[in-house]
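Okay, so here's just one chain, in structure tokens, the form predicted alone.
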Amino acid sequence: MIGKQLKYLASLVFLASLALAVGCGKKKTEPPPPPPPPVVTPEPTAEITATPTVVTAGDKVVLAWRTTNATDISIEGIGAVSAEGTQTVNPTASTNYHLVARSTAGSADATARVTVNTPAPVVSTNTDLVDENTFHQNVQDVFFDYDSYDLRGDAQATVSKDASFLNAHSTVKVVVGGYCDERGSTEYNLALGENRANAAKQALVTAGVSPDRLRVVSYGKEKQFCAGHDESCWQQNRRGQFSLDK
């Protein structure tokens, strides 16, 4: 009887070792990985230089500007603009050209200034004394583009030293004339040919010259400046004249 209850408590620590090694076998489960550290996106950058800097009304500038991880990019008075690049402005009084780059991480932005001194008045001791030769050399036509009556930026300088000239000869009276090229028909060319005409008239106002002093008139494409028929002559015939009104 003893011998039997010495094998069953021998079976008995038998398995209970055998579940120890069992139990001492099984691997451990890892930890998870740390989670991967957040993605930064950088601010923008945002730089821009005008070249030159001190300009005469009219006169050409150089703006060059850089922006570093932006989606939105713009220059005030300009509108939208690539990453980087550069564009020629024509400005007729100091400016700030400001450059504003935006993206999700931030905005950045930069301002490049242009001074624009104003021209010495033309002096003259006689006004009234101005003949159809002088006035044409110092009073230039403006041009405009296809279909439409906004002032360009060469137009913008021409008619700043137009005014110089008609605010130093102040009895002078001018016919501001709108001309359009053969395109389209005659009254809507009428109607285009006054819009240029007094698109013309008002940047002289803007300029300093007395608005009684400009008289509007509207030819459409009555009168052609050149007979072809091609955009070399419709850009001479798409423009606003100036002569002397007498």
Given for the second form:
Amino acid sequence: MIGKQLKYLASLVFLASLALAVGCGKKKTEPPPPPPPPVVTPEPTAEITATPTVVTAGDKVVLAWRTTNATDISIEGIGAVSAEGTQTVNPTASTNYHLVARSTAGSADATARVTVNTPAPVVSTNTDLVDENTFHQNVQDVFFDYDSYDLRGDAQATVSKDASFLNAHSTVKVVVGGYCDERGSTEYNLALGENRANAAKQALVTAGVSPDRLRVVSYGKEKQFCAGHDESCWQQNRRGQFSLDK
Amino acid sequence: MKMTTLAKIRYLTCASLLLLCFTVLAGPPPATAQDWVKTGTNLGVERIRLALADFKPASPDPQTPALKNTFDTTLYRDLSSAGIFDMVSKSMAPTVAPGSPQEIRLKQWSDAPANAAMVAFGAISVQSGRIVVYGWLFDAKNEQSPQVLGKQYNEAATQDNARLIAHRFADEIILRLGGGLNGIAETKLYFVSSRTGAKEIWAMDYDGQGQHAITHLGQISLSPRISPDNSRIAFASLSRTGWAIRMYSMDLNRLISWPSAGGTSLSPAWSGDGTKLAFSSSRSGDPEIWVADAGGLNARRLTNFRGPDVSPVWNPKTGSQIAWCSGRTGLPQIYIMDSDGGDIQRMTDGGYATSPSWSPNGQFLSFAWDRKYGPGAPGGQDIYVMDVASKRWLQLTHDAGRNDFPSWSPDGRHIVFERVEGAQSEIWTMLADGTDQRALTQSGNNSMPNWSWK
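Right, the form predicted alone is done, so what does the form predicted in complex with the partner chain look like?
Complete assembly follows, chain above in first position.
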């Protein structure tokens, strides 16, 4: 019975030591000698390179490193790593990748510097993304009835299309201009144009466009789109006009 | 018996009221229906018959004839447009130029055909670069003690000063004979003109002379309103960020800062004491009437109703009421309210009514009204006056262009307004009963006149 138990224990120890040997094998180039060796352990070495060393923010950089004779290997800012390997990083600012390899016999380190150039500030994302033509093809004006600032049925449909384009281009900012026909009083038409622009803005907001992207300006009858003196011209002038806010 | 008499009186009162309503409502009213407006506008029913003698040239200086001509013309026009005189026409007046009280023979003027009750006369000379004027006003029917007025003026010899002296002498005569109200010959008109390209704020004398630009902003500037002390002009101007109230200092000859609260701000209006401005602002999301200190601080909202609210104007007599234009029920109508926003009354009963101006005595509103407004409707946009207490109204312009932006003169006897005929917009003036209409501008597009307070 005892011999059987001893045999069982011995096999456990063997398995444990085997597992230990396999686990340590990743970190050590050579498996340790089975009994505590009295021989001198060589000091660790470390090398690291970055490719390329000068990038602009967001670009990929490949780090490659190799160490020898170390039990504890890490790169500052990344953490523990294997004895040798490669990793891709995306530095947003200039960084020193500092590799440290340690063992009971000592330590070694190496540094790779990556310089990150900041890109020129973006002047206007609006016009870069959507030009005037694209904007006006997709964001169409709405028209109003005489002396009214309520959105008509056709205008509601237009606003839905406008809003879906604007929701798909979330950096585009818009001036909502309120316009009136030439009839009636200058001051009253400016207030009426304000109500028209507000109605068009509110419809876009209801359709999901953030109010921060919409700026309202009333033009009343100051900037007539159509210069004629008949109803077809007046109708063109009674509008809420959307334009790119640059 | 007693009851019957009372009933009869009641019946008669009702009938006369109905008749009155009928006369007011029935189109162009007969002359008698205008008595209330004549009395209320200080125009009077009976005019004083006044003769103006040509002034005597009293120096050989070669400048004299040109300055004398300007002086005579200006003085005659000031007096004839004052609205309180029945001027003796030049063809009826004696062809003499009495230069002093010793030289005038009053009988010449009081007899037919002149039949003058009063006569103004005097002498004008140029002495070492100065223009010197002696002017008198005599009661033509009082041989014993005829002098009503005697004045002397001395200014640098320029055409402008010849006009200025004429204005001053005219205002003295009007003050003396016009019930103690100051004349308006030295007042100014502020308006919008696009004759240099952009719509800028301009100024001119009350008779259209001396037109000049005040602002040079190159933007659209509208709705000039001069402060009661003539020191500042408030107006509305369109910049990249939208419409804002701007303030121009007449003392510094430049814009001075006025806080902007964002949103569209329009149509400023000074209170009579110059301490407050009412204006339209959409800072809360909808155009409403707001009031702030003259410096723009402590703004508070007076109206709270969806739809356009614009063009406020204070009752200059009391400062306790504001009239304005609101589209809360559809087409714009004239309303009045207390200056704290309470007690709102609608004044017009339909059509398209805009641009109110409150008469200096507080009795009347003038405004633009198209009573049959609508697509294809035959109506015209005309100037009206309304008695605030009774809401009786009188149409002042008829069948002549589209008329807008009336503004009362400080004496309450005149109204300046904008008339658009075809594509041409000009400034016109008239007496507050609609008579004596004259164009003050002839070139470029001119609009939105505002009469100075003094």
